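Okay, so here's just one chain, in structure tokens, the form predicted on its own.
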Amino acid sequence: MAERFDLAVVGGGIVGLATARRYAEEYPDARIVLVEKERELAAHQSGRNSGVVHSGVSYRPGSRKARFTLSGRAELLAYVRSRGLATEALGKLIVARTERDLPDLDELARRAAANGVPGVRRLGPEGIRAREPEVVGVAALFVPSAAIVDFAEIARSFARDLEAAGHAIRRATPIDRIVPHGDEVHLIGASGAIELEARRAVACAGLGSDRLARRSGVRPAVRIVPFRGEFYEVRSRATPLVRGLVYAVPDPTLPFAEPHFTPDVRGRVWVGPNAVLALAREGYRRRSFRWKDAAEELADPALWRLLGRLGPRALREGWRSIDRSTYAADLARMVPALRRRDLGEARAGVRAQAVDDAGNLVDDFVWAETPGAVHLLNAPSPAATGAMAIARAIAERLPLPGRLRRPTEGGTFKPA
């Protein structure tokens, strides 16, 4: 017989782990299992990102992105400090490189004020040089609350909390679908056998979220289109070119593709990303290709509508991926002293970006429900920053029947 739990969470990234941990706090007598298809936790988006704890500057006021960022970042940073994990408050400079960027910079300032982001101030060229001597621009916003962490290490710390409290983590256990069965749900594996039984289930499946939802009976209004984002490590000669986080004002048509300079908690500096359509959902190399993924993408009219909207921008992103000199030249518009030879080792992540039927990028968190289960269908950046707030919202949405609930503000799991 399949093992039985009160709650099963599918997905061992930071959002799934935060969600399992939240339920464990609120329902201390529940039996909880987290299921991950890989042998390692945080193997995909949670372990392949820039490590930035966002402040909420760019998100539409009132959106889930804004709410989860503003409430989640404080909780996340308090957790990091309580566990002695690495973090540093570097601040972020968002730079308007030309006059054409100024309307978008003004909109960011408006959103920052509406979202209550503390301490944001506008700088002119002299103010930019005072904070970042090697950076040029016509104006900038300085966001003092931006910080850096290691999200993969936070995810692993969440896992240690769960296991120390007696809950289960099943690695290397792919789940094909979640189906209702009476008042419970069954988690079905790739072989068609029942892997687990649970009273309730939450799916935080990232790059596979839409497929798991469809196989579970959801008709999602979105599909995942994977975009590979490539980062280069700045060679040691050039790491002093920036002191903190330095971002270009994002292009609203493809807001996650504008380059930024990101120091990490190990003292390295990374630049990127671009945004290239990936022909494999877990394709971290330029030549990564998977027939099933590519065929599904290229047969979808929504993708072609999206590419039509992006137009030359899509071609430019592809060329920037191939030609490192073009990539370096774009970065040098903001940091003129940077040279192609300063771009060292490359790494990449794949962003699970939801796209709607009309070919629009979906710019907020999306979830759907089936009897006994919640599917998180779009969890882009700032999902890692807001993971603990997302977890709280999911627990509110899907209570566990037959278990006494104890509202908590994080007091159950004490630091070792």
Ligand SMILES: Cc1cc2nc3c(=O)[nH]c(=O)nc-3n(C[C@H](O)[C@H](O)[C@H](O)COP(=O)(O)OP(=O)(O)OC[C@H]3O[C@@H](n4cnc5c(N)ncnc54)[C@H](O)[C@@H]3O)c2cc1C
The other form holds:
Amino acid sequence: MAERFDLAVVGGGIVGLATARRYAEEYPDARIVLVEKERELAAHQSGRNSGVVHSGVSYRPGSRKARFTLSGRAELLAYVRSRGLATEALGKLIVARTERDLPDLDELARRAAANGVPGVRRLGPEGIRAREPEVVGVAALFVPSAAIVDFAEIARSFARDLEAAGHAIRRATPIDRIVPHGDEVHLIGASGAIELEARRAVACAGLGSDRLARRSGVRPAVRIVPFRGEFYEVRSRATPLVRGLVYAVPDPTLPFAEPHFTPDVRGRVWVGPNAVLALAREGYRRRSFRWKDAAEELADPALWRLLGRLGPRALREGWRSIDRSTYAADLARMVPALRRRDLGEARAGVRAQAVDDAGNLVDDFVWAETPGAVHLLNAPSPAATGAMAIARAIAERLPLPGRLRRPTEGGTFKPA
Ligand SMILES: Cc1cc2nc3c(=O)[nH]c(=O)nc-3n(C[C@H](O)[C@H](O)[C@H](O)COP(=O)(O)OP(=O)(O)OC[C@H]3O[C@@H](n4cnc5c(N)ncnc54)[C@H](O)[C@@H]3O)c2cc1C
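Next up, the form predicted together with this ligand. The previous block was the form predicted on its own.
Full complex below, order starting with the chain above.
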């Protein structure tokens, strides 16, 4: 007989782990299980990102993205400090490279003010040089609250909290679908057998979220299109090229495609990520290809509508991925001292980007409900920053029946 729980969470990325942990705080007497298909936690987006705790500058005021980022970042940083995990408040410079970027920089300044991001300052070319001597631009915004962390380390810490409180984590356990059964749900495994029974379930399956939802009876209005983001380590120099986080003003047609300079908590500096359409959902190399993923993607009219919308921008991203010199030359518009030979070790992540039927990139969080379950269908960047706030919202949306809920501002889990 399958084991029975009060709550099952599918997906051992930072959002799934934060969600399971949130329920464990709110329902201290509940039995909770988290199931992950890989042997490791945080193996996909949560372990392959830029590691930036965003501040909420660029998000549309009032959007879920803005709300989750602003409240989630505070909660996340408090957690990181309480556990002694690595973080540094480096601040972020967003640079207008030419006069043409200025209207977009103005819009970012307006959004930062509307979102209540503290301490944002506008700098001219001199101010840019004073803060980042190797960076050139006509103007910039400095955002002091941007910080760096290791999101995989945070995810693993959430997992330790759960296990220490007696909850279960099942690794190497793929879930095929979540189906209602009376007032409860069954989680069906890859073999077709019932893997788990639970009163309620939450799916935070990242790159697999639309497929899991579809197999569970949801007709999602979005599909996941994988965009690979490639990073290069900037080889260390006697004088580092950047001191903090340095971003160019994003291009509104593909806002997440502008590679930036990102120091990490281990003292390395990375440039990236770009945004290349990937032909494998979990393909971390340029040649990664998976028939199932590619066939599904290319047969979908929404993808072609998206490509039509992106036009030459998509081709340029593809070329920039193949040709490191173009990648370096783009970055050198902002940091002229950067050369192709400065780009060292490569790594990549794949974004689970939701796209609607009309071929639009879906910018905000999307979820769907089936009896007894919630499926998170789009948790785009900065969902790692906002994970604890997303978790709070999910727990509000899907209460656990028959268990006493304890409203909490945190505190159940004391540092070990
Ligand atoms: C290149 C890149 C840079 C980014 N930079 C930042 C940044 O600097 N700051 C920021 O805040 N955000 C950033 N993000 C976004 C952030 O990483 C993601 O939004 C976040 O990690 C999403 O977490 P998740 O738990 O939803 O997804 P994931 O981490 O992808 O986790 C989903 C998990 O579900 C599992 N799973 C899937 N299907 C099943 C199934 N059927 N059964 C069981 N398990 C399943 C997967 O194996 C996976 O472990 C970046 C993302 C990328 C790709």
